[in-house]
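Next up: a single chain in structure tokens, the form predicted on its own.
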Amino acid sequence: MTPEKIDQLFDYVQERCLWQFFSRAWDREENIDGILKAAAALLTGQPPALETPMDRLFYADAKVMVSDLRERFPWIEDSGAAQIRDLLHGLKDKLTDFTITRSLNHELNHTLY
């Protein structure tokens, strides 16, 4: 896992994926976790969870993202399962830090919403 590859994935998500910017911190975290978990399953050849409507929603978003990642970043196909999981874990950490922890949007944790 290299920081450069995580940065490439982060830049892609920042540019193309609106699910990271839902209106509440818990919703952002749920989307980031669910979609990246489904993406990891797809990229490593594992069957994604499809039991609940939310699982299917995460799968739909992950499917589009994985297709784009394979097209834009050919090196992802050469990565092993452990490396892919490490990359996506690093991406999750960076997204969570950027869109939740260091966000200046005070409505993310507002109790009346």
Given for the second form:
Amino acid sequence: MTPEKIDQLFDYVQERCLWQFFSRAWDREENIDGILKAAAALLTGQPPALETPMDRLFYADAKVMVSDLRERFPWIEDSGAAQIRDLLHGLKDKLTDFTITRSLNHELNHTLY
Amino acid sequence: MPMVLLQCDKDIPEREKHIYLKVDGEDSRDYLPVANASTIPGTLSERGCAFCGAKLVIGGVLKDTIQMIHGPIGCAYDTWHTKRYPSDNGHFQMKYVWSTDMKESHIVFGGEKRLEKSMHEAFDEMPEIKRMIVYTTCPTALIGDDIKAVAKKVMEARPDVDIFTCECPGFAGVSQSKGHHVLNIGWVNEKVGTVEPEITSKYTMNFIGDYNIQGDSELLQQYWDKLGIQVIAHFTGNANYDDLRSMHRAQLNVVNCARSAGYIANELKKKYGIPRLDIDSWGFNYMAEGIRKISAFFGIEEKGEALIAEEYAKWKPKLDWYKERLRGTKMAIWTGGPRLWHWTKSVEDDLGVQVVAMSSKFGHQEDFEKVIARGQAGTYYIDDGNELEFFEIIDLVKPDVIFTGPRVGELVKKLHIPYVNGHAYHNGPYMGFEGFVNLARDMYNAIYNPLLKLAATDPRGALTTPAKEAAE
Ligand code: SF4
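I have the form predicted on its own already, so could you send the form predicted together with the partner chain?
Let us now look at the entire complex, which starts with that chain.
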């Protein structure tokens, strides 16, 4: 795992993914967790969870993301399952830092929508 | 120093917090413009009022509903004709406007009786229409007219009608944004779940935050029909009032305009467990991505791919024709908020256009997070921009074309910079594949229009009658 690779994944998500910018901190957290989990399954050849409507939502977002990542970053195909999990873990930390922990958005923690 | 104090703002230094110049290596954890905050005294804001956000943007789109505006006549006209959202029933909502036309004596003695009379009159005049939204405005809110009580009385007298009340006077918030919020939350609390839809497909969704501007919803509806997805409610493009009462039965909420309608999607998720999927419906690349995600959710990927292939075959060569001619164009986007982030990357990727300045009237910080993540370095990101700032930004970035509303559009036309209506479009629809070709065509026609050069030529030369400025 290299920080450069995490940066590449992060830059992709920043540019393409609206789910990281939902209205409230808990929605953002739920999306980041759910979509990266589904992406990990897809990238490591595991069957993604499809039981609940939220599972299917995360799968839909993750599917597009994974196909883009494969196209943009061919090195991802050569990464082993453990490495993929590390990369996505690093991506999750960085996304959480940017969009939740250190976000300057004042509305993130309002209790109401 | 990425927050920028423009020269014209030297006497209102608070404006520095609202204008950001993106620099490589920085991000929205370091700087994020203040947004959705009160307009600073001394700045001539381009914003609309909170009532306008509820009526003009969302409620007024409905095609089978009387929009009773309880206020002076000006509130009605200001929120009637500037948006062009047609409907497939002969554009009922664009042909008529309803107002209680409050005058001084009604303000002094109260307007409830006048409202009740106007509501009956409207229903009597249009007996085929059984649905109504009643809005308060500044004066009727200030005198405390109880529009809910009046609506209840009218519904008791007319059991076949249904009325929704929206209490969001112009002063209720800092901009249109408050009106979006009040209507969204009021609707989900009072009306969703009161009608059961007829389910005609295995796949059902609501399409939220698309107002059928020049036919956007009708164009996208062709895609959903091809995919076999039943749209229970369009919120609110080309929609009927009762469609929106059935929103609780959809399996998925697809959100285009997260600013004006993200609230209802969030509430539907919280109350009914319906997932929220945000997509961009402008641009080839984005539209294809949105269709892929929706198809993946329903497990109909093959149909989705076939639709995308068909649309690309039909429209991509036309888009590319314009791309060749638009590459390198410098564009400014001065609209409400979300179109900044919907468009900046789609015009860049699909048309080779560079967005050099963006201004939002009512975006929140969430919108700035999105647009700064997607937009370029060297671009200005402005909250609640005013006229003098626009002049200065134009000098700084020299845009070739500006997408904005008719008011600012008139201003930039005088500078002989081409303007395209970024709110209501020049010749839309702009959504979907076909729509983005329309957008490209309007941009191309604006930039290459020879009239601009003619308009900039002053044949009077030295004979021009001098006009004195007040200060001289
Ligand atoms: S600000 Fe108040 S009075 Fe003016 S148009 Fe809006 S609601 Fe009417």
